[in-house]
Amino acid sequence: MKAEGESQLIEQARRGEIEAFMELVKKYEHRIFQLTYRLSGNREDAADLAQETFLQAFRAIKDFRGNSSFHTWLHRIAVNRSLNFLKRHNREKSYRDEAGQIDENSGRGRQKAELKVASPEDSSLSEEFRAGLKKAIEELPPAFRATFSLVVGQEMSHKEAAEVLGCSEGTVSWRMHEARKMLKKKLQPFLT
């Protein structure tokens, strides 16, 4: 298939032609994946979630009006998706930790903190500070992460990360002061 304007995919996969789809499912795999791993933190979890976008989209494309951009659109099913998982995920993991479960997760992520300080010749500042910044990162509510992840890691404008939220651009703007602000306090010990 000769390459084609984004446009007239949208209208092929619209009439149900699914080439077309799988063409602009080959234009966003990789940004919907990134950002589904910025949110979810995981990898199997960022795939399934990629994946679960990609069919969502499949199912409403017929249903896609042009209001906003293809792009807009698609990133807004990743970060509502996202956002319901950690949601569940969240609720999940309260539910075991009230029952006095171990959460295996936090066990294992202990462990490899563990090893990492007994033995710091392994790993240099940088990685550590990669690290800590993956963990800061994960560690903020949803709408600050989903923000931030527009923003930093899909590097879009606090309007188009507007639009995907569905929030003003001053929301936008005001999660990212405090995302920042988030971020600073728990990366401290890296920056003295």
Second form
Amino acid sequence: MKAEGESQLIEQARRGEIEAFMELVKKYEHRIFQLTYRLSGNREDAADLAQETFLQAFRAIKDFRGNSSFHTWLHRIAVNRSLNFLKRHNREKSYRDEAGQIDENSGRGRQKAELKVASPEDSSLSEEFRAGLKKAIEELPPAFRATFSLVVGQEMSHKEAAEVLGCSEGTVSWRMHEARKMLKKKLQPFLT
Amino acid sequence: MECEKAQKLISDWLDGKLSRWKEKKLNKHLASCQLCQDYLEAQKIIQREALEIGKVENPSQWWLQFEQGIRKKLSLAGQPDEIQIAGEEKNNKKTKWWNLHPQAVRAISILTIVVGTLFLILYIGQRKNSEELPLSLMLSYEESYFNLSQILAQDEVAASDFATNLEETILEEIFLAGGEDTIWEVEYNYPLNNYQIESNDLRIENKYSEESL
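Could you give the coordinates for the form predicted together with the partner chain, as opposed to the form predicted alone above?
Below is the whole assembly, all chains and molecules, this chain first.
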């Protein structure tokens, strides 16, 4: 879909044309769902948050003035909603339904066995490492989690992430560095 | 180069944000630092796996249902401003005036800090020495600021580097003092309109933005 076509759809959606807005939904639903999934940690909440994101976007589309791209604007709504959701519901353990329970002690107990599996030369990492990584990401402070999800998960540049988060590129860069340090520290038992 | 700085460069490199000359500096450090080499390898693994674990595939039927859910709610509402979103009732509380005018709040805060600091310096200085600040000292400060502003006004790269370094230092201080968490404990509500990025603007107050959708 060309930008011109998108502008037209936005204009039509502004006039309340649902089908035009649904075209925008179809274009962005996968990326928005991926983001809400990364932030909420489970499919059900991610689906609800993605739907709410689009409903909120439709409601607010009259106020969208194109100062940022529609893509950025939509991501900003999704981040706002997801972080507020996490704050309200205190969903620290939300990844567990799909990641399974993580026994930190057993992880440490198997440290030596995992070292080999998690070494840089090995292409397939253990499920336990992945579960540990999910948990570590989940435990990042909200601002860092959102930044990490946008840059690594959504593969955004620092500039794009900064636009979504309403901060400077320097802040994104610094948060990424701190987030990586925190993750490395928590995953130390798995890494050589 | 210190390892901490090298690891910050590694992070930027992983995000494709490192300039060539910084990459050169990093490579030079990596050649002689096993610790940072290991750090880089560990971060590569984390990066790769983090990208994979968040990928979820849904069948096409699932997406149809997802779209139908949205379409149904939109049809029921009729017009954009009639949409009701679950769990939003609590957010409809009256917005405070300071949330509506973040720029004004920032300006007032900075002005208060500057005036307060000047007052304290002059007042305490006078009380302590019973003398006024030496004129030569005040002029040398003024000259330094003037020179700095001249350099920054003429050199965009220097201005950008100066702003980035200053910002990172401030953010690091905030983080070390536990301030980042405190800042983010408010309602997340980034501004959705009229947003302009300025690289030398911290915009911390954006987290308290007024616009609620």
